[in-house]
Amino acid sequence: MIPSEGWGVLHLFYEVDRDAAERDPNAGKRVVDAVASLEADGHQALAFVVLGHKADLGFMALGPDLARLQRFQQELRTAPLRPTYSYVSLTELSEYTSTEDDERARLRTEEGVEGDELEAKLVVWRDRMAHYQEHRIHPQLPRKACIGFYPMSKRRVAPDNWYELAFADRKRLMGGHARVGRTYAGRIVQLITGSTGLDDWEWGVTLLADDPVALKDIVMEMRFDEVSARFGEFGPFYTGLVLDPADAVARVGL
């Protein structure tokens, strides 16, 4: 099952059935083999141990074929793992992304450029946007030490109903929100995936970093931005330590 746009994304969380794990010495190998098989089929997966008691073990899996992701989900169930939470989403482009007309107007008003200089700057902008859009739709997950995940939606209760705002106002607000996020380039890799109509919330937010403080800092700073302060609704937060699959299953006793 191949979506017409974007890749499928699964966030899967499990607790270990300790009694069953003691009777199944090959359980960890089956989990490691499931990850390796998924990656051999052109998909990606991150394994992580979860901090706190919401889960023991987590996986983020993504790729072009929803049926292959579902098979990976089922393969994990052959191990002594009890699901505690899951989330389904698709990679997507933001509807609020700047257009070429937006950038042309910005260059004229903010930088005062025209003619050949303006066109040269637009060539650079087009190349940058092509790379940005490719990363949003077909991301390559980096190996970072920590992962944070939470689902979120925009508020739909008066007087702060996001969907009653004019598109131009929503785009302006999201532009400011994005500028805050860009200040964390180099500290945080952010992946926003769409889940409206697919799961209980509207977006899934995945944050990858080498320093757990960065996970806290970006969410705290975003809370003061109007988009979050007035219009944000947030689901449960999961935080984990990203490990090689074999290390992850050993850490949780498989």
Ligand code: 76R
Given for the second form:
Amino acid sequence: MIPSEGWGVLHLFYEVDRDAAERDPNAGKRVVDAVASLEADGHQALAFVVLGHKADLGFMALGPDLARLQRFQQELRTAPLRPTYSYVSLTELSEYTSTEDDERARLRTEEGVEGDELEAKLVVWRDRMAHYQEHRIHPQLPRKACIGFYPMSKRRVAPDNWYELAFADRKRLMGGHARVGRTYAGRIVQLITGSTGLDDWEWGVTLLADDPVALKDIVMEMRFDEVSARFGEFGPFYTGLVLDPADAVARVGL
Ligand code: 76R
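Show the form predicted together with this ligand, please, because up to now only the form predicted alone has appeared in this conversation.
Starting with the chain above, the whole complex follows.
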């Protein structure tokens, strides 16, 4: 089941059924094999141990085929794992990304560039955007030490109903958001995946960082940004340590 645009994304959280795990010494290997076989089929997965009692173990799995992702989910169900939470989303392009006209206007007003120089800068810009968009829709998950995941929505309660704002206002507000975000380049890799109509919130936010302080800082700073301050509504937050799958299952007693 291949969506017409974007990849499927599953965030899966489990607690270990200790009694069943004791009777099933091969369970850890089956989980590790399930991850390896998913990856061999052209999908990606991150395994992580979860801090706090919301879960023991988590996986973020993504790739082109929803049926293949469901098979992975089903393979994990044969292990002594009790599901505690899950989230379903698709990678997507943003409707607020700068257009060529936006960039042309920015180059004129902010950089004072015209003519051939402007056209040359636009060629570079187009190439960078093509890469950027490709990465957004078909992300390659980097390996970072920490993962944060939470679902969120935009508020729909008057007078702060995001969906009643004009496109130009939403775009301006998202521009401010992106400016804050870009100051975290190098510290944070973010994946915003769309789940409107697919799961209980509108987006899944996945943050990857080597330093957990970066997870805390970015969310804190964004709370002061108008989009999050006025319109952000948040679900549960999960924080995990990303490990090789074999280490992750061993750490939780599988
Ligand atoms: O097109 C782009 O990706 C560039 C601009 C951009 C958009 C459109 C962007 C940049 N984001 C966009 C969309 Mn984001 N983002 C979040 C959160 O905790 C919170 O308050 C919010 C959770 C974080 C931490 C974050 C980080 N972003 C979105 C959307 C969809 C909105 C819509 O369509 O209505 C959501 C829900 C969302 C939420 N954002 C960035 C970041 C960072 C770090 C960046 C800079 C990325 C970069 O330039 O590489």
